[in-house]
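First, one chain by itself in C-alpha cells, the form predicted alone.
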Amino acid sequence: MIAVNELLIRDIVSEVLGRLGGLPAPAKPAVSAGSAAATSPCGCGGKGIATSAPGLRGKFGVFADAVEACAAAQESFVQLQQMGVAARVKIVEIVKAMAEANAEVWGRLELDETRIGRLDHKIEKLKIIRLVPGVEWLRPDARSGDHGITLEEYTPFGVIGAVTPSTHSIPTLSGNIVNIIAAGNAVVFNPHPSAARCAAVAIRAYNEAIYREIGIENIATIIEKPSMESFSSICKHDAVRLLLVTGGPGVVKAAMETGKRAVCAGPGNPPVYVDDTACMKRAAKAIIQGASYDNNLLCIGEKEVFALDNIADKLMSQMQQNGGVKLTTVQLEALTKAAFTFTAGQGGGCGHAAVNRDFIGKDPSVLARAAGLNIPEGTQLLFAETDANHPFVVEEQMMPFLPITRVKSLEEGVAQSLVAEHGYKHTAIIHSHDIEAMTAMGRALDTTLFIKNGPCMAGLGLGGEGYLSFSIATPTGEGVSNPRTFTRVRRCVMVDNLKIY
C-alpha cells in the first residue's frame, strides 16, 4: 500500500524548502545488502553506462548533474531487468494511484508555478493518468509452422531522454513514465524550467514510494535546474538510447539534430470545420468543451474555426449559449494589440505576429479586461468573427479565444484548415454528417488525429474510443505514444519440426 497522507505530507515539504533554494533528500530507506537497491553493476567513472559512485544514492530521482541522472537511471533499469515484468506493473500502479490521490494538491503547485492554466483541469489531468496504458499493451506475436516456431517481442531500450512542456508537466511527465516503465525502460527528464519544481516534487515522491515498494531508487530521474546544456548532456550520454521530446519546434529540431532515434511530440494549430450538415447545437457544445479545457493548452485543442457562410450565425448563436462570449470588432482589435507583438511594417490586425507569452493560458476573464469588456462569470470562451489571415488563426495562441472565420465551400475550408495547420499535421476536427467532407478533409489534411463531430479529448479516448496520451509524435510519426513506442522488436526463432497437430 501507498502511505498517501505520508506522501502529501512529504510534497508540501518539498515545496517549501525548494522555495527556500533547493530541493533536499528525505531520508533513506533502510537497505538489506541482499535486497536490488543494493546491487550496483561495476562503475565507470560516471560517462558511461553504468556506476557504483555512493554520491548516486539517497537523492530519489532528483539530480543536478545530468551524467548523474543518467548513470542513475542506468543502474535502476539493470535492476528493473532483474526483477522482470511483475516490477514493471507494481510500478505503473504505484504511479497511476498516486497520480489519483495527488491530483489536487500538484494540480495546485503546477498552477502556482507555471501561472498558465485551470486548476479543475490542472487536477483532472492527474486523475485521468489511470486511462493511459501499461504493460498489458506489450504482447508478443508468434507463428508456428511446418518449419518451426517464430516468437517476436517487444523489448526495452534502456533509458530514455525525455523532455517535458511547462503546459502539461506532471501529467505528461507522469504519462511518460507509464509508457516508458511498463516497456521496461527507465528514464531521465529535463523539464522545462518554468514548471521545474513541481515536476521535482512529483518525480521524488513516485521514486520514494516504488523505492518502499521494490528496492529501486532512480527508476525516473531528472535535472532539478534543466538547461539546454543538460539537455546536451543527457542526449550525449552512452547510456540514453532513446529520446522523447514533448515541446515546441525549437526543442523537436534540437532531439532531431542529436544523431539518436528521436520520439518527438510537436506543435500543432488544430483547425475545425463546419458545414450545414452538422447539428449546430452539438458542434457548439464540443468547441467550446475542447477550446476552453484548460484555457486552450492543449495541443490538440481547437484553435481556429472555419464555418460554411449559410450557417455561421447558427453556430455562433450556439455557442454563446455554451459558455462562449463574443466579441465585437473594436473589442477583437484591443484584444489583438495586447495578445501579439507585431513585427516592423506590420499592422495591428493581421500578418505574422509573435504571443504575448503573457496572455498565454490565462483565464477568459484576462483576456476581456484586455478587450475592454467584463464578462459573466462562468464563461468558458471568447470568440470573434475574423479573416482568414488574422494572427489568431495564423499562431498556435493557447489562449481560451477562438476566431470564426467564414467560408463559401467545403473546398475553401479545406483548403484554408490545410493553410492554417501549417503541415504540422497533428490533429483536425470536423462537424458534419457529409461523409464525402470528412473524407475530403481527411486526406487533404492528413493529421495524426482527425476528430468527426466530438471535442478534441475525443482523440484521446475521453468521450471517444481510444487511449490516452499526452505525447503525440506527430514530427516522427509515431503517432499516439504508447508503451510499444519505446521498445525493440526482437525475433527469436527456433527451427525445427515442432507442431504437436
Ligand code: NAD
Contents of the next structure:
Amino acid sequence: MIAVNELLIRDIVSEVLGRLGGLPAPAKPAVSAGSAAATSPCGCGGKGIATSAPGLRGKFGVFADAVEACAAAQESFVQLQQMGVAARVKIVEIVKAMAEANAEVWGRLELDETRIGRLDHKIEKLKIIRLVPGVEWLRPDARSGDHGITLEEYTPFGVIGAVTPSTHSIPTLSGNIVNIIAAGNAVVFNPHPSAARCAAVAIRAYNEAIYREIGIENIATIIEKPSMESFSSICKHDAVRLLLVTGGPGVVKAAMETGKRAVCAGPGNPPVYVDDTACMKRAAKAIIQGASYDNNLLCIGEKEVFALDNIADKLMSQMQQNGGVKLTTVQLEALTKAAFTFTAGQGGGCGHAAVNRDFIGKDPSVLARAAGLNIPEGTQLLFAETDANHPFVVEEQMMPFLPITRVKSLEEGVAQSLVAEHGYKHTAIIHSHDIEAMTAMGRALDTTLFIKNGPCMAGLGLGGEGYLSFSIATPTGEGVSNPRTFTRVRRCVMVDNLKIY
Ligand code: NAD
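Given the form predicted alone above, what does the protein look like in the form predicted in complex with the named molecule?
The next block holds the full complex; its first chain is the one shown before.
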C-alpha cells in the first residue's frame, strides 16, 4: 500500500527532475498490463493499444491543462477496455483499500485545506468508501425463447467529466472513481477550487498505485487549479461523453446548459417531521446524530424540524440530553445576524438571506460564540425554536444548528416540509409510527431519499439497508449513483441459435 509521505517525497523529486529537463520514468508495473498495455488480447503484439504521448507521462492523473487531462483519460480508457473486467476489479480494490488506509492523513489534509467539517467524520467518510458498489453491480439481463437468445448488458460511455464539492472532496471523488471505473469508464475531475489540493494528492496516489499494479497511468485525472474555464473545456471535449456534477444550484444549471447529458447531484434542504407516535428519545438521538454529522455539511443532513406542538417540548428536552444546546430568542437573533447577510428590505425573519460562508461547517463552539454563549465540551449541535419563514429554515445553511418549528397537524407539518424542501426532491425524514403519516409525507414530498425513524445517514447504508454514494442524483432522477448510472445499455441478439432447450 502506498503511503502518502512516500508519494509527497516522490512528487517533490519528480517536480525537481521535471524542472531540470525531464520527468522520471514511472515505476514498472508489478502486474504486466504491460503485458496488457503492450500486448493485444489476441496476442498480435500490441497493435491498436494507445500508448501515452511523451508529454503525459509521469503525471499520474494531475494536469494543469484540461484538454490534456481529457486526452490522457481517454487513452487510459482505451487501455482499460483492452484489459477487461479483471482490471476494473483491481482498480476498485485499490481505491477502496487506499481510501481506508489513508483515511486519517487524507481526512486531516482535507480539513486543513477546506477548514469546514469535523475530523472524525472526514476520516469516517473515507473509511466507508468500501460500501460503494463495484463491478458486481453490473449483472446483465438475459432473455431466451423460440427466436434465440438476447443479452442486455451494461457498457461504458468512455470518459466521464466530474465536478466535486468542497463539502466532501476526497470522499466524493473516491466514490465516483469506484462507480465510474467499475462501469469501465475513465474520469476527469474539475474539483472545487477550495478543496483541489487534497483531491490532487489522492488522485496522484491512486494512479501511482494503479500504475504499479496494472500499468494504467491516468484512469482518473484532475485539473490541478480548477476554474470555470477548465470546467467548460472538459464539457466541450469530444472524449467526454457524460457529465457527473455534485454541488449546489449553480453547477447543476451550468451542467444542464452544456448540451451534454448530465447526471446532477444537486442541493437539498432536508426537512424532518416528528409526530406524537414517535419515540422521542430515539427521534432526538437520530436528529442530533444526523444534523451534527460533519457539522451538517451533508446534503442529506437534517436541516429543519417540524414538530407536533404536543411533543415539541419533550423532543427538545431529549435533544438537550443527547448533546444539543438550546438557544434563547436573544441568542438565536445574534446567531442569525452573524450567519446570514440580509439585503435591503429583509429582516431576520423572511426573504432569501445569503448564508455567511464563514459559518458553514464550523464547530458548534464557533456558532455559540456568535450567539453569545459558552457551551460545554462535547456539544454536538445548537438548536432553537423558530417560525417556518426563518432563514435557518429557508436556506440550506450547512451549520451545526437546527431550527425547530411547531406545527399543529400532520397536514401543516407536511405542507411546511414541502415549502422548505424547495422542490429539490432530495431528502426528507419522518419520526413516526403512523404508517398513514409516513405515506402522506412520502407522497407529498416525492424525494429521492425518504428516511423513517433514523438519522439521515441511514439513507446511504449507514445504519439502514442500502449502499453508499456521495453523489445522489436528484434533479436528473438517477438516485443514489452506482456503477449502472455510468453505463449505456447494449442489446446483443443471437437469432435462432444457442436456443439449447
Ligand atoms: P458549490 O455549488 O459551491 O460547488 C460545487 C462544485 O461546482 C464545485 O466544484 C464548484 O467549483 C463547481 N461550480 C459551482 N458553480 C459552478 C458553475 N457555475 N459552473 C461550473 N462549476 C461550478 O457547492 P459546495 O459548497 O462545494 O457543496 C455544497 C452543495 O453541494 C450543497 O448545495 C449540497 O447540497 C450539494 N451537494 C449535493 C450532493 C448530492 O449528492 N446531491 C452531494 C454533496 C453536496
